[in-house]
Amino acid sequence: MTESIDWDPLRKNAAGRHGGSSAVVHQDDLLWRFIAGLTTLFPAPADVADYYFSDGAKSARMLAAAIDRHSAGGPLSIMEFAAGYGMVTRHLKRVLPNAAITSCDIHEAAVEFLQTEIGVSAVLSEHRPEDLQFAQQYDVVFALSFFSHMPESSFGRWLGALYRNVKPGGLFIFTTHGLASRPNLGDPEIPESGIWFKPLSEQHDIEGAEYGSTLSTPEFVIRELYANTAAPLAEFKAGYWWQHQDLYLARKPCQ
């Protein structure tokens, strides 16, 4: 995509069409370049902007089908981790209108973004889960395709940090590199510890040994999340999100 084009008017129309959610993007949202150099699947503009927004959009309503299968309802206060610049936050006011929702990233630009442009209240990550520590619990933690980047090293260890942050009787969320999404990655061999990782991925400023491409298999997963939260898992779907990311949903025990 070439920087001459105007997206101003197309990300507006976008927008308008799939919610009317913000129209600004920031210039280093990586799902939008990621999106604009897939030119073989996108290749007008417009189709650019359309699916930035609508696959925002249907991923904020995923999130709240999956809320609405396992909670009675009322209000509710949201973590979404590892936000980025918004591509899902900007949808989940609307489409969630009853959460009070605080997103998280690594990036203070992303973080100041989604505060000043977005309109959510936003905190600033941690590298290391062992650092990571919210001034409150939340009903839902939500991570979307977080885990499709980390090593063995912290995988486990994430899972705990996350879970920690759950309410008792909460929901923990996240989806995985499942193995439907192999194809997407090279067909790779996975080892028998049913994780394979490389050290590589579109966040060319986070190192690729802590934030690379992962296939995870679900009895992996499992294993971990168990040895890390002993959360029950109430409920996974193969391939449910985008059509091959796994989707695992853990309820915490109330106390």
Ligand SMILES: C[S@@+](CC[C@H](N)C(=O)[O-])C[C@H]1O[C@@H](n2cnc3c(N)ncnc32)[C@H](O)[C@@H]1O
Second form
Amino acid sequence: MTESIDWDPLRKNAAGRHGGSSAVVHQDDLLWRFIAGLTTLFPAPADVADYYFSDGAKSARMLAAAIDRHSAGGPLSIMEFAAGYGMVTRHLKRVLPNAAITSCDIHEAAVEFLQTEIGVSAVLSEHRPEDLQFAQQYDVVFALSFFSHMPESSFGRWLGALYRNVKPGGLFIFTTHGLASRPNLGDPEIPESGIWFKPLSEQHDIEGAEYGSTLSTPEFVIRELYANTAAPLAEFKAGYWWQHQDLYLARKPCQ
Ligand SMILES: C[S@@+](CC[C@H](N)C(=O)[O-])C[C@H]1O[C@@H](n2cnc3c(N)ncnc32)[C@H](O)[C@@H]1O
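Okay, that was the form predicted alone. Show me the form predicted together with the named molecule next.
Now the complete complex, all chains and molecules, led by this one.
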């Protein structure tokens, strides 16, 4: 799609129709670029803007619904891990008015944008899960479409690192590319281990071996989850997010 398009009014219009979040989109937002590249699905610029804001709002509502199904209500602290440039974050304050949101990403520009434009607390992540240490634990740690990019070597270590930052009694919620994602990834043959990984992604500034394209079976994920957290799985929904990513929700036992 050409750069000569005047996106501002289209974004403002779409942001207004989908809850009134910030209409500003960062120039490095790869999710925006990905959607804008789907010209068959979204032929008109207004369709791109509409999908970006409506889908972000939908994901925020899906997170709120998942939390509702498993918690008693009241104020919550939420860590949105791998938030990117806030496609979902910008809707969270409205959809979860009782929540204190902190977001996190590996890109410094994203962390700054989340703080200054989206208005949440934001912290910089680490490349190695063992180095990740937040200042507090959270009632909910949420990672949308992060494990859909992790290799076998760090998949379980990231599960362990994020779970460490969940408060006792809190929820760990994440999605993966599961079996329903197979056609989107070119129908790969899944190894017996239950995880398929290609060291290639749209994030050209992160090494492919660290962040690529992953498909993982529920058997693999549940085995890794148990090995790295011993957390009981409270909910699993196959192909639930975007009609193809699997949803996992684990509750940390109260001490
Ligand atoms: C597919 S995007 C998902 C963005 C957002 N969760 C969403 O669904 O709208 C994956 C995100 O993971 C981030 N990421 C990659 N490695 C990371 C790391 N080590 N720690 C935190 N975030 C990371 C990328 O910068 C990117 O924003």
